[in-house]
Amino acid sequence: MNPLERQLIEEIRASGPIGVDRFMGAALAHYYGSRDPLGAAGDFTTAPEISQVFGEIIGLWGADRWQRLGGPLPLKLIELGPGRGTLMADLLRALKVLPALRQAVEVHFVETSPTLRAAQAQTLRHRHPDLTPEWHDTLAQVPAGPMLLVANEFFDALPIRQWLRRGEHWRERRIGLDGTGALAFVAGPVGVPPIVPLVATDGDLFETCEPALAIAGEIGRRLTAAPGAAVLIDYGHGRSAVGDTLQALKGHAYAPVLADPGEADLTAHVDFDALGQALGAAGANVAALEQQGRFLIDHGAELRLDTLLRGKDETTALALKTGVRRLLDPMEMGRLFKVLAATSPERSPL
């Protein structure tokens, strides 16, 4: 039993069960908080650490999306969760086909995690050493003003709330102990969650995320207040539907979701529709979702390989050839990686 495991389980003992939300907040915290999670030698590794075309594409859509803007300058360039700092520092790439854009922007990156933001300033400062990111807790803490935010694998990781239909009525799933003193599962009080799919029956399990629909409400009021654009990239689905989607991670494998918690990533399929609804409600222009596959190709990910390729010895371009398909074809991430994109309100379309 670790440290983290003994302190939820006294928790419990003293006040009653926990909400999932709260034991994921707790176990994301410390993960996070003590190590990299990144990589061959970490538990997961995502898109910008596959292929640097994947930050590249991000880039020029940027580019793009603020010229359609009117080229708002000063620019603030900002990154929820930005891991190794690998997507901004081949975004920041991507960037040099608009020098004027490029020399203007300001970096700032919304991350808690000290050992990443430690691997954060060393990318860019290797990379991009005319660039010195500014570091936030929160979202709230960027100063205002035209932006481009990007956020990729960063929802998945916000604390959950589980609630199981019983009969008519909603009840909260929380974490208690079994008879063995072990954390278990267990329903809580009936409740009423923030919002509820078209539809349930007796014995479905729905999730919520308050944090995702804060943040997302944030971003559109920013949207909202000056020009800009945000580009949102995960895994989930595209409609607010049932299903049980917590899942814990360690060594690139899935392992129990209440077994050494902050030794393991947490996540959860992000619910896109709630998100978007409230990037919408918040007066930003949503665009239609996209798989990410499909959101690549038409952004230039192929036309972007196929320059990479020139000139490679064959060792180099399977590698190149590899780290793409995966991000594009259906069956590893094109389908299951979703792209939900917004600008200000009467901005061009998306």
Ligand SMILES: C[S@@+](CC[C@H](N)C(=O)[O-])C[C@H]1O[C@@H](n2cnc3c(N)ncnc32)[C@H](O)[C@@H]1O
Given for the second form:
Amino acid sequence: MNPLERQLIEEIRASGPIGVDRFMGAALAHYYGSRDPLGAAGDFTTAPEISQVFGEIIGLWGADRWQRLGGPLPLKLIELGPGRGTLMADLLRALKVLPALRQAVEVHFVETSPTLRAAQAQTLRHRHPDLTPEWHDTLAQVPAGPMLLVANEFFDALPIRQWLRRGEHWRERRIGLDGTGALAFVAGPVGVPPIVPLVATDGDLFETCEPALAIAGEIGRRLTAAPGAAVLIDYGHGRSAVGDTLQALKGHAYAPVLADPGEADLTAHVDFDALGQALGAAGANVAALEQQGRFLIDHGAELRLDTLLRGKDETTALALKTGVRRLLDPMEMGRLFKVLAATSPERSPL
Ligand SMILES: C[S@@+](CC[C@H](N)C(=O)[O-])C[C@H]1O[C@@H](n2cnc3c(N)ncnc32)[C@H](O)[C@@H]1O
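Form predicted alone done, so how does the form predicted in complex with this ligand look?
And the full complex, kicking off with our chain again.
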């Protein structure tokens, strides 16, 4: 039994079952705080680590948004959960198409993991030594002003609560102890989820993520207060719907969710319906949800690949093509991953 598991079991013995959000929050704080989980040697990989084209296309999208916003300067480039800083470094490379913008950006990382903060610092020092990023624990700490905000696979790492439909009521699903003293799911007291799905029947499970709603509201308020645009990419669903999506990944394979807390990645699908409503309620202009593959193709991913392929040897060309195909192919990441974009309210629709 690992120390975090022992601590959670003691907490449950002392005060009773805990929420899934408490478990997920504690497990992920330890997980991200103690390692770099990305890449072949880690537990999972992400789009920016698969192909440079991902960050470059987000950068071109951002450059286009910035022009449509009237070119406000200085511009804050804000990334939530930046991993190794690869997306930001690729995005900045693409911004070279607009030198006036590239020279007047400020980079702000919202990151809680000291290990990944160090990795981000190293990436930027190496690839964009003229820039001095600032780090923040929360978005609320980033100074106000015109912004381009990016978040890739950030919202799926925020703690969720789970709700069980029992007859006419919802009961919060909690984590207690089974007969052997091990962590186990239990049904908690009757409660009211902060949002509810349109359709739910006896036995269904519904997930809510209050931190995600709060952060989307904060993004929306910022977009209303100053010119800006935001792009949120993650895997999830376009309509709030029932289903158990909490999963653990360890060494690129699924693992039992409650086993070895803090040693596996825990994620849940993002409810883009709820995120879009939170952004819109705060005043932002929210675009229709798009599939990642469609979004990247529409913004030039295939053209960029063609340019990259010029003059490359066969092995390099194959690696470049394989990476981009993984991002675009509907059978790989192209359909599962979705893109939600939002901009300041007075601007024309996206
Ligand atoms: C799945 S990784 C995605 C990394 C990166 N965006 C990428 O695409 O490679 C999640 C990132 O969010 C960070 N993170 C997780 N929970 C966070 C929180 N509550 N506040 C800030 N950052 C968080 C992690 O440390 C990590 O950098």
